[in-house]
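Next up: just one chain, as structure tokens, the form predicted on its own.
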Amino acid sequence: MSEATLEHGAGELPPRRNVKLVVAYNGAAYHGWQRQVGGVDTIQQRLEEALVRVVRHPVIVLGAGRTDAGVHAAGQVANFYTTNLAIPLAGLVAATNSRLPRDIVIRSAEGVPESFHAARSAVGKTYRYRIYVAPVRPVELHRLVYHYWRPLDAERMSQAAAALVGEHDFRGFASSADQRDNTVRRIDTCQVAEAGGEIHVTIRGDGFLYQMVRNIVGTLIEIGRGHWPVERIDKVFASGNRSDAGPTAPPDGLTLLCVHYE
């Protein structure tokens, strides 16, 4: 006998299916992917909270990746079981869509083995930052990008990048809020390409410390201002002290484009 059937008895548990979601979501509004307590709002809360009233039992959804407050997404992956079998992926699409707010929508539904998890079965992230490069900050853009001022050298800035591809410590590009003990990560690709009046930065990799990817940002700006030399990030990579790379480049510029799988 199954340790599932004895803790319920001799009845079965129910069937249930694993459901991976897309999401995007503009995340100025929120604190975060992550549930808190004392109701702050989230992403997780109120995609649980909406997906509750279609299925309706408790719900755990599980992200990919936690994005910090105010980051957006594009591609965001989650996962969650449900013993509601008799609602149609594509209706628990639109229903659950038309139970959350403007700015967080599912993009699509689909069964997937129950050991499927959003952030266990990734092999990586793909994620953009946008730099408005302008003397007057572009209001139509207000909290989607990252408003400089001075003008910026993308070629240098792009010369630098190339610099982290590969498998490398990251320490020095971590919060110091970031505790984990292994901080070598690989990043596959580092773009940096004009685009319009901005710069976009795009970088793939198969993990990502606390708040790296907006260090890597604040060093590229300090170099494509010419305030360091394309090198400075060998410095910061041989030194792995976060003192020696730029300041933290600020939320609103970020997307999370897309979560890779096998």
Second form
Number of protein chains: 2
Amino acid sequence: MSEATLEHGAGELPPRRNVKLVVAYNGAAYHGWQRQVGGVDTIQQRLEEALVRVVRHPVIVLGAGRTDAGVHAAGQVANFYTTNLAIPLAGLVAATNSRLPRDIVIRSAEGVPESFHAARSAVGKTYRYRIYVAPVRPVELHRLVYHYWRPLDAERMSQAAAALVGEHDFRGFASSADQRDNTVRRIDTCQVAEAGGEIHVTIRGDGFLYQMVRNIVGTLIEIGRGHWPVERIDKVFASGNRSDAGPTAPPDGLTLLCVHYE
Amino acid sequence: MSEATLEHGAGELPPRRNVKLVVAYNGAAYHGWQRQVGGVDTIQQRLEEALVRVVRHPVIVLGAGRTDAGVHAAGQVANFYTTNLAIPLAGLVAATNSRLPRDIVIRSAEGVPESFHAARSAVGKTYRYRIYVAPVRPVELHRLVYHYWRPLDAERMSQAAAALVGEHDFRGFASSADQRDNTVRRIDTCQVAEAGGEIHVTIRGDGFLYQMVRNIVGTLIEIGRGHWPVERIDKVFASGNRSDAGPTAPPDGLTLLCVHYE
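Mind giving me the form predicted in complex with a further copy of the same chain, seeing as the form predicted on its own was just shown?
After this comes the whole thing, all chains and molecules, with the earlier chain placed first.
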């Protein structure tokens, strides 16, 4: 009988812990959250590479949401399992941050039950979209906001946003690349606020279809510039037709603010 | 006698106008203002390339200040001469901006006397340096601020800043790469202000030696963190020794706010 068998009974796994991370990043330089084949630079890959160097074993980081290329996060949540129980979590955060690029940072880490899964345990997410409204583009906010040079009526956008709240079939607001069968989602809040030359759309829901937030913002912009009536939202719900909604707003203005759990 | 000689007297130049531009840019992606040999990406080169496509003749853009790699501008000033008198200046701005990368923008253009020279006519410049003070780095402000994780005493920095005002020999605050003989400059104002988790150093003077603003900020930070007394400024003036001043603060936090003319 080998020593290993003496230490762990047959089939028994070594002890491990499940670690929940809150991660912020500037997505401008990355091809989105999700690891991809072919050497494309992604947030997940950078996090896994940094964590491997700290915990000294292979790591898979599971994210709550797969943000697209150019999309930012203030509070993305991810979890990973580690058999390295020697490192205190505060030390793990500091050591990993020192190995991450400066545009990615772990804000916090905590031990969570074995069953916690960043994506499946999530009960909601909040996104914010920043529209910078001015004739001259704001170079200091390059790739952090969507620059819109025509005036927008925030009051009309706010009225339209209210029509999004509740449980609806968001098929018409989903990218045609979204293959999910169930396109019913619940939007808890959708607020349009003016903030120093910008319009911020903040939206919280139990889940979002592919490019749903950016398609909602694109539709609100068409309403805000007066091209469509406020009632356009109802038309998109009624038809379920992507072509009735507005263009997909660019990724630059979008930030995953936080992920909600029970 | 050729037609050309009939149109313009011998040695007479075709009519031209001198155009003053106010330019803003996010310097993160560029190797500074000044055009360089070897295909390096610079602001001046991008501006010249865009203007050539609008005015349809070779253009040299003269900048008021040669900002370093990674340094930003809200109000850089430049001028260029054009023999194309057909395009209204508002149209020239719009056409050039549509041909510029999104992180460079011409804010305004105006016709100025033949003798106006963006650098030689300038009587002063104002720079602002942003220091973000917090334990966690601000990824959304990546390359827009200098992240400093230790606490800084803004009051001490403000007292030291006051000692910089006036006419002094700034030799000790200049990069050793600066070869100018006259190192006397006049600082009109140097203010340290706290602004929502950041410390902003705003400095106006009649001229700045190479890396002088960043060396001043590096010195103020050493004073702000308590490593040096407020009187350190006087010591640097007295010795004129670069090694008595603080380290060169990184370019990310620095913005050329405006250039002053009579």
